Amino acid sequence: MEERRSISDIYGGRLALQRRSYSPSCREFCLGCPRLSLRSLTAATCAVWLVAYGLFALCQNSMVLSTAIFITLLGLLGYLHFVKIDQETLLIIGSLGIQMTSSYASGKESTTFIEMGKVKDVVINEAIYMQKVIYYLCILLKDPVEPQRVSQVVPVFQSAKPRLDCLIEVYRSCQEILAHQAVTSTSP
């Protein structure tokens, strides 16, 4: 089963959610991030290129264009690569574990894999971030020597930012997951 919606950032900005269900155990959720603003990447160029434009009238040295280009360039591809996400994925399957994907604009993906002995629990946690009362999804780790303890809190959705009302349908849903995986681990 596939759903898709609309939601917010913590800043008003648009997010899609699309949430797959493939069984009562697995499910994945995907938070779309808006595409880079064609706007924004012309006025970047256009200050940088200006800027560049004055130092060469002020110097008449062609170097100082041609290094304002590379630099552009090395910046917008450096930005694409490293800095840029544009899909965040957390796929919950009660019997293996945790796995979060970040996407990037250029194409390059991040995964990270947690098995399912090492999650204690999964959290809605808040921060301060500028001025505001920020909410955020967790992943808590057992600490190896002392199950009962937390050894490390696992951040998802770091980019992308949404708002609490999505946290916590992604939250109930990895509760399920957790409660059901807990049940069948149980049984004989």
Second form
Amino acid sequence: MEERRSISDIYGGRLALQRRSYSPSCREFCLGCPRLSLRSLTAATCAVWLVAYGLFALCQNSMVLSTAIFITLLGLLGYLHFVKIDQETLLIIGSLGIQMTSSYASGKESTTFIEMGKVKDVVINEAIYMQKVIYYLCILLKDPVEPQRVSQVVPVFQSAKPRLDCLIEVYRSCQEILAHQAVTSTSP
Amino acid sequence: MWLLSGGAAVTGHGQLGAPRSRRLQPERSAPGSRIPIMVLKVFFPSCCCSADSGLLIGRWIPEQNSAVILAVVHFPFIPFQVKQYLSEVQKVSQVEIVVLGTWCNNKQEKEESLGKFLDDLGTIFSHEPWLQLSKEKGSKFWTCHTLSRQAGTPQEDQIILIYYDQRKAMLSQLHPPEMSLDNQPGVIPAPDASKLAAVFDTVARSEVLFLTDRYDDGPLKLSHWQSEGVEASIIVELAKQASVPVCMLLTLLLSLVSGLCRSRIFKFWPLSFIWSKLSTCEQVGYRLEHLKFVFSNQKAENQNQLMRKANIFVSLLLDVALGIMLLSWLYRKNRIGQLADALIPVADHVAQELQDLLQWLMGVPAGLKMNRALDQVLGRFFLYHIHLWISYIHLLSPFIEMILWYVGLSACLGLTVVLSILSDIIALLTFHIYCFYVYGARLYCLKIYGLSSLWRLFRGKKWNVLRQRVDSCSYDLDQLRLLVVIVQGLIHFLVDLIDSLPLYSIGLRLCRSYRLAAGVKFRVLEQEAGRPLRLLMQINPLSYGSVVQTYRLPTYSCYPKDSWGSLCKKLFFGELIYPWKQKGDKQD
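Same protein, different state: after the form predicted alone, show the form predicted together with the partner chain.
Whole complex next, starting from this chain.
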């Protein structure tokens, strides 16, 4: 069962939310971030090249221009491979765990899997971020030594930063699966 | 992100204030998608997906309600022999391997008789719950049932089918290693230990099950990742055979060498003092320790030691290779001669510059009025030092080329040794600068202490700028000293980098990334309604930063780790900076 919607993030930009339900205990939420805009790319390249031409006019050394080309290329590749996130996915499988995947613009995927035994709860928190107060969804992990304490807080959808309506939907699904998980683990 | 409020604070209207823990009500799920009570996880090896019908053998983990399937036993078999074989395997590997169920691969039309035969097997091998997996021809989706003897009727268990790559799970090692400390096979892991680690552990410990393949004439025919033929490499086998005598020979040689080094000749005071101060001796001693560790006769006990041995071996190889490259470059076109010819004029030039500086200071430097008497004394003292130094350098000049030639030969011991020798040569050549620095710094230090004790008297009054003579002298010398310290620091940093980088681990992460696992990741495969959930379990490799951090080799010197800030502070307050680091010495 698949569902696609358009929602907004905290800055007002458009995000694409894709929600899939593979089985009653396995759900996936996919958030697509806005792509790299041509305008910002052109602006950055122009800035670097203006500086390069200025330096070239000063010192008349063509190495400056070659270095500018290298810097632009390497900078763009580095940005696409390490910084620009294309899509963020949250996959929750009851009785196995929660998996978060970030896909970068260059195709690289970085995955984190948290086993269900380590998950204490999934909550929505408020935070002060620059000049705003925003909501974010996070996973609370159990402390192995003391089960009542929270050892770590893992935020979800860190670069997409969706608004509260999307977060409430994800929160409700997660709580449903976690509640059934708690029931099955305590029953004989 | 800046966190303001911790805890479960959900406010529907965006108000700040005291966090209210009001829980949102979960949605009432639609009827028909009710989540069943018990979830059964089946870990199936992807190599057995096309195997013929037979029995499933593996391990049942009741705490997690999951079955790890290790192999498929094919027809024909005698049930008694199967039970005997499994009990033998259990004794050797300490893993409770049992018959978990049946596997039916219908390659031709559906065979009714086979189905009934498989059902009857359930009565022979009793196991709770009894799994029945079957696959139709040309269909990706399997049918899974579980049979529970107690209930009598098939239960409505939800089954999750997780495919895993047996070879990768067998060879991989999870980080952080939770069960590496207790390697005893009979130890039960802690209840809150990682559940997936139990799966990896099961596969790794059942190695004895994978030793028989289909070409062996055993009582049973098994299907697993090695059943097409046990994987081995001729080079690895030959190396294993050859390594024992080679290791013994090398251990003997190394013990001879280290015995020689520790002999009584080197224990007398001037020699032992010099040896302990030179970084070359330390580096050579360090490499000797490494060689002894790598070629020792004992086998590595656990994974950590094995990785450490491999890292040291690769690091040594690279070191020697770089050293030999440098050697071949240095000995061509008489570069040694050119270096020796360039050395004397440089030393002369530095001495001349220092003499000019001292003459300037003894006069009226920058228009400042100085204490004439002290000026003359210190200036003459330092000039005499420089004169002595230059005389010694000129005495040595005919022998420098020969010395450099023989010292350059030591490059075949490794690049790090060459760099340490370079660092020592710099230290020796600039020894006179170091002496001046020591005199100046000590005098300056005394003055600063004197000033600071008198500071309280001057507070609140008009500030009198007291100028010291040795002051300006030591500032200029400080710059020179700083330069030398920076160069030496860079050399030591390079040596430490080559020493401590775990090259084998990085190479392993690059080429066989499944060997070093940070965890697992799941991929959901194509689903069909009414069928069990199908997942693919893959290994999530460790990041390069964690690899370097986990497998870093310990080094003897902590010079580069001292921040440059503390170095500058020492310069300002006149504390001495020692260029030579001794093992275990604390900085003054």
